[in-house]
Amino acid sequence: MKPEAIRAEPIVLSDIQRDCYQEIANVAMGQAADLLARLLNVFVELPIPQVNLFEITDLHMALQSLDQEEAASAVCQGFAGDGITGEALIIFNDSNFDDIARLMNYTGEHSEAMHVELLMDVANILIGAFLKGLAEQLDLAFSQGHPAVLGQHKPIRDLLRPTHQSWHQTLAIEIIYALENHPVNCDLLLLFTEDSIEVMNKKIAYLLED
């Protein structure tokens, strides 16, 4: 991504804007959860999406639900469309893998290759469905990059060390997917660039006028 000019004033969100982002995320989250529930034949518990603006250096603060020291693995996938760019991350605590592997009918020895395949499968389901639901509501189209493993078996703080030195702030949407009666949960984290926030604010302004 091209470096952005240093901003004189930080971006802020009004309560109305934040509520609108939260409602849009809630609809998209439900569509992704429905796909996951039908795939695993389980009930997916859904929380209220968390919408926050963070300094990029404080990104780890976005993940309130996960133990910051517990080993975790993550997949990252970039997306872009109509002036909006960002990245989506799926983060799993390593302690979840045996249970999710059984639910997805993975057989054989639990190797690193299987670990990566499972990460990619869940990421494709949740990221793809969420972005589709978000795009439909904002009347835009996203193109998605190839997913990549961000890291494995590391503390959350190490996984989320800033790599985008040109970002100053990010709009972060966090969704926690938990499975009823199973000790499984994963975090979906959507990160939008500063320039994207301005474009999205104009999009939701039309929704708020209706």
The other form holds:
Amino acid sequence: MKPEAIRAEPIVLSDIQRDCYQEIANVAMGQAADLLARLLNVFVELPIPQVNLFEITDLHMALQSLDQEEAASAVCQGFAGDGITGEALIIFNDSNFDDIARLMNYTGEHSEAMHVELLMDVANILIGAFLKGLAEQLDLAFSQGHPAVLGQHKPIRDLLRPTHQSWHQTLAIEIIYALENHPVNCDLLLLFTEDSIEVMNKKIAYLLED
Amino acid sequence: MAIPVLICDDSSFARKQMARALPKDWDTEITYAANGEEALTAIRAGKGEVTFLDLTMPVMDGYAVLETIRKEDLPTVTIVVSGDVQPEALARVQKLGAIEFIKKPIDPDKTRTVLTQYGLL
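Output the structure of the form predicted together with its partner chain; the preceding block shows the form predicted alone.
So here's everything in the complex, that chain up top.
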């Protein structure tokens, strides 16, 4: 780690900024949940989105919902636009797969390939819709990279072992979707780079103006 | 005479956006609540002839507020303002007595239309 890569002052979020991000996330999350609800024919229970700044090395601690020890699988997808870059992640505990497969009418053998396909399907829906909702509210456009499997059947802390050495602080938005009457939940995690935080703070400053 | 209007949302940003979306020519006295319990207190105190109600909130959510309003027959007309745009959410709040559902982000034109439609403006 080179000293010049570290900021003199860590970025902080005011309560007003945090509240604004939370509300923007709330709207975007609702739009994504609507698509998921229609696809699975269920009612999606919406949480209050968690917005926090983290050291990237502490990221696994950010995840409040999922059992750290239980095996999980994750898909990540990069996004960028207007000076904002980040990664979106979908994380499932492996114990959820049978229920989701049933809801999505997947039939046949539960193979690894099906596992990946399921993850990708849910990731595409939730990440795409969330980013669209976010972009609309911030008045910008994101382009999305290809989704990739981050890891399968591993404890969360191993899945989220940081690979971005130059990336210290991150703005994390965590949304825990739960399905009513089904023992399924799924984490949507948005991670924004340090440089993006300043750009986004400027964007929301317009929204916060009197 | 100014109409007592209650805006209930856990987000201060959302409360402000809601207040801004009200028609400028509507004579109101606005009270704010950050959760369902605060909302019920305000409604019982006569501060919410018209209530704009969020659904997802800590302490007490919007569904519980609607249930209480119905159970206690509290004097307020409730318009739900939420980011939960699932058709099922709309159906549930209508069943619980909300007169209308406005999607977030709040649109001033839609707000005016709703208020006019129900003779509140």
